[in-house]
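In structure tokens, one chain follows: the form predicted alone.
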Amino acid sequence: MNTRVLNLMENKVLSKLTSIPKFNEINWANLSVQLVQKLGVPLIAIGIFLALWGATASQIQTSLGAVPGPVKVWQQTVVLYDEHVEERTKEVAFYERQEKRNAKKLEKNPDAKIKVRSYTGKPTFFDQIITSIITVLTGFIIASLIAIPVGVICGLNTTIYNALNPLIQTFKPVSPLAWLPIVTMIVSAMYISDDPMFSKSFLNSAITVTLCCMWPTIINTTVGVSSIDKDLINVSRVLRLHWLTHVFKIVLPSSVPMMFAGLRVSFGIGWMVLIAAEMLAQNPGLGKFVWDEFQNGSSNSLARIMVAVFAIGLVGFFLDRVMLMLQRSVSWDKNAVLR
């Protein structure tokens, strides 16, 4: 019996090994083409962009001097990183001094009350990036938890869709600059606490993101649900699936492409809205960093603003890639081309 099992396992291993293409059989021409398309072409495009930017930047004069080129922007990126490292070093030294001071107090008097203070240094550029990412993720998740169920219900029920569609189309084009004052006044009036869990600035930004970025998800989810293949609906009826089972087994998997198209658009809108809200309300984040540098008006301000612009773009690109990976993981059609 053991010999038979071993033979079967050996046959399976051999079959898998023989199915692996040999080194000489690999189509190196196709691999080269794919490498050029996925890596070479983007690098060439980036190189052309940097060359044009470097050639034209010095020709444009502003009140703060010439527009900074790639070299100066990179130099300010290094400066911002050095400032971040310096600030973190000060923070570590602050807590070390505090611990030593408290330890001496406890040595003299074990019953002494010690105070633990938080470091209140100025947030660095990288701190602002993290703050903005946390804020936009909070607003986007809340918006998605609202938008997806609403979109599913609207797609399944024509009456509810007809009732909600005028409201959706009315609020969809409202600018974050209009929502922000309303949200600020409501939060200030209702969120009153001696020991708040969240700062008001964080809530103002997150709620504004939620109000502005939920609409594409609602609309796309509605379209995806309402355009499900009729054969799938008939199969569900024949099997007499429960309503929730019908939604989770038929509706959601079938509407994943349209739903994620809406989610990706919503995420991009939420990120843009957040930067605008932070600039207008002076809430912590990348938007406030840009506005502060604009108000500063130093010779390096324009270059530092451009560093922030690239950071905003790269973070937005990264968040979109994360959504794309998530879509690929939950999509039932693994052969679908997603970009």
Given for the second form:
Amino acid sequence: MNTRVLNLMENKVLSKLTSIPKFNEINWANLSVQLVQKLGVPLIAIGIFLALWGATASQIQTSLGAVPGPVKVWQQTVVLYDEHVEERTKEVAFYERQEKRNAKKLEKNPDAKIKVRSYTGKPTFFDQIITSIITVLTGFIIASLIAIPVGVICGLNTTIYNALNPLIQTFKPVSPLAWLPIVTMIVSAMYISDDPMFSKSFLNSAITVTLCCMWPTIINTTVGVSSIDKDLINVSRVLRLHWLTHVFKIVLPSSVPMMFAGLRVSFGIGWMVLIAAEMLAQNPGLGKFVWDEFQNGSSNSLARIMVAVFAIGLVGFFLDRVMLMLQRSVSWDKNAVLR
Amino acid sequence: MSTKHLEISQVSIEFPTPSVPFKALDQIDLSIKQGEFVSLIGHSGCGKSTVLNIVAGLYQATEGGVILDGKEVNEPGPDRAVVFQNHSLLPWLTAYENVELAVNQVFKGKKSKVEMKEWIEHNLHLVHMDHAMHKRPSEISGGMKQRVGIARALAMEPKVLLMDEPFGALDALTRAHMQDSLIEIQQRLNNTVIMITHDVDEAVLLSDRIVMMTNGPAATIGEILDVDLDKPRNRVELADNEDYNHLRAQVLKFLYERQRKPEEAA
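Taking the form predicted alone as the starting point, write out the structure of the form predicted in complex with its partner chain.
Every chain and every other molecule in the complex is listed next, the one we just looked at coming first.
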């Protein structure tokens, strides 16, 4: 009996083992082709780009010295990181000192009033990145909350679409730089509070992002909703679905692919717009960083701006990947090729 | 069992075009008894689907109307369930959820949650889809999708089941299989069915009556053929049956001699 069980187990283990391909069965040729395609080719391209950049940059002289090459930009990246670490240690030290001081005060007189001040050091490059991401997310989320319902309504109702379409098409191409002064004036007139939750500059940039990035989502959602398979609409009619059920069970799921294509374009535009808005609005963020460095005009400024350029690009790329992941998770069509 | 369960009365329909309105159907008159299986056959473009869509309430007849159990029908509703040609399942829902959507809609407040679950499973069982209940449409074959479509329609407990070329997109073997399933279901439930088909064998095998339509424009009923073969029918036995072959020949003659395709006749 026991031996039989053992035999059975042995068989199972063996069959599992044999299902794993043996070392020499792995298709090495195929694997190496994959590796070259996915890793080698991009690396070579990046290498060529760096070489060309390095070669041409030194040829161009500006009032701030030669245009920085890859090496100098990398050095500044390290400097910016060091500055960040330094600032953080200063901050920690500041709070430690404050705590000690307050503790001492309390020791002498338990009723003493203690003041807790927050640290007021200047934001580092990495703080600026975080601020920018928060601002763009705020603007983008507000834009999506407006754009998706508007798009759905436009897609469902031709009359409303005809009414809104000229407005959408007119506002769509407007540059953020044109919106910003108007937004600034309106925000400073409307947002009056003794204890503001958000700073005005933050609102200015976030609202400008909203105004510029909602259009692609509206247009794509409209197209997605209005091109639902007619048979599915007939199914809904035969079932006499309530319009809310119709929207949530049929309209939204079937327009998800188009909607997300729009959302990704919107997010990309929002990120581009934000940098420009921050520059003008002087909202802390990457845009302000670039502007400050430009005004600073040190011999390192160009290299530091270049670091910001790469940071902006990489963050934008990263945010788009996040959107892509989100799109994959909500998309019902798992076979669709999403890029 | 009233003789006038479903009545299509003097139905004509015109579609607006930039010039003159296009008259697709002219004076369609047809009475259908409870439990009767009626096939509509005719060349493509003759307006078979339009008839079905008018009965479903998806189109409005320009003249005349459709009366179901003494009431005129003007809008779509679950009492006239439709099985669409290309299954029309919601691709983001599983087979179970697709049927559930219909059941929730029709039996909300009439059945308890447990009863609804049983009813959904019962209908999927009826079309032999128990094994793939929780798969999405993209994960099952064309025949299986059509089965789920039929289950969804049956689950609404419709007074009339409308089928628009339900097996048209399937291969011959699957189609035969589905026809056998449909015979079995019809035997058990005694539904009133209107089915559109292109397939002469299918029409003779399944129907009590075959309605043959003339070519459009202004198509109408050319001839109605009673199929008085014993039920249940078996395709293999019928292959040598004289009556069966005679009926088949009559439909073929109508389609290919009297109502040749317009472009061929010209």
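Residue numbers count along the first chain shown, from 1. Here, rigid core means the biggest group of C-alpha atoms that superpose within 1.5 Å across both forms. What you are looking at is a predicted structure, and each value in this text was computed from that prediction instead of being measured.
A movement of the C-alpha atom of Val36 reaching 2 angstroms or beyond is seen between the two forms when the two forms are aligned on their rigid core.
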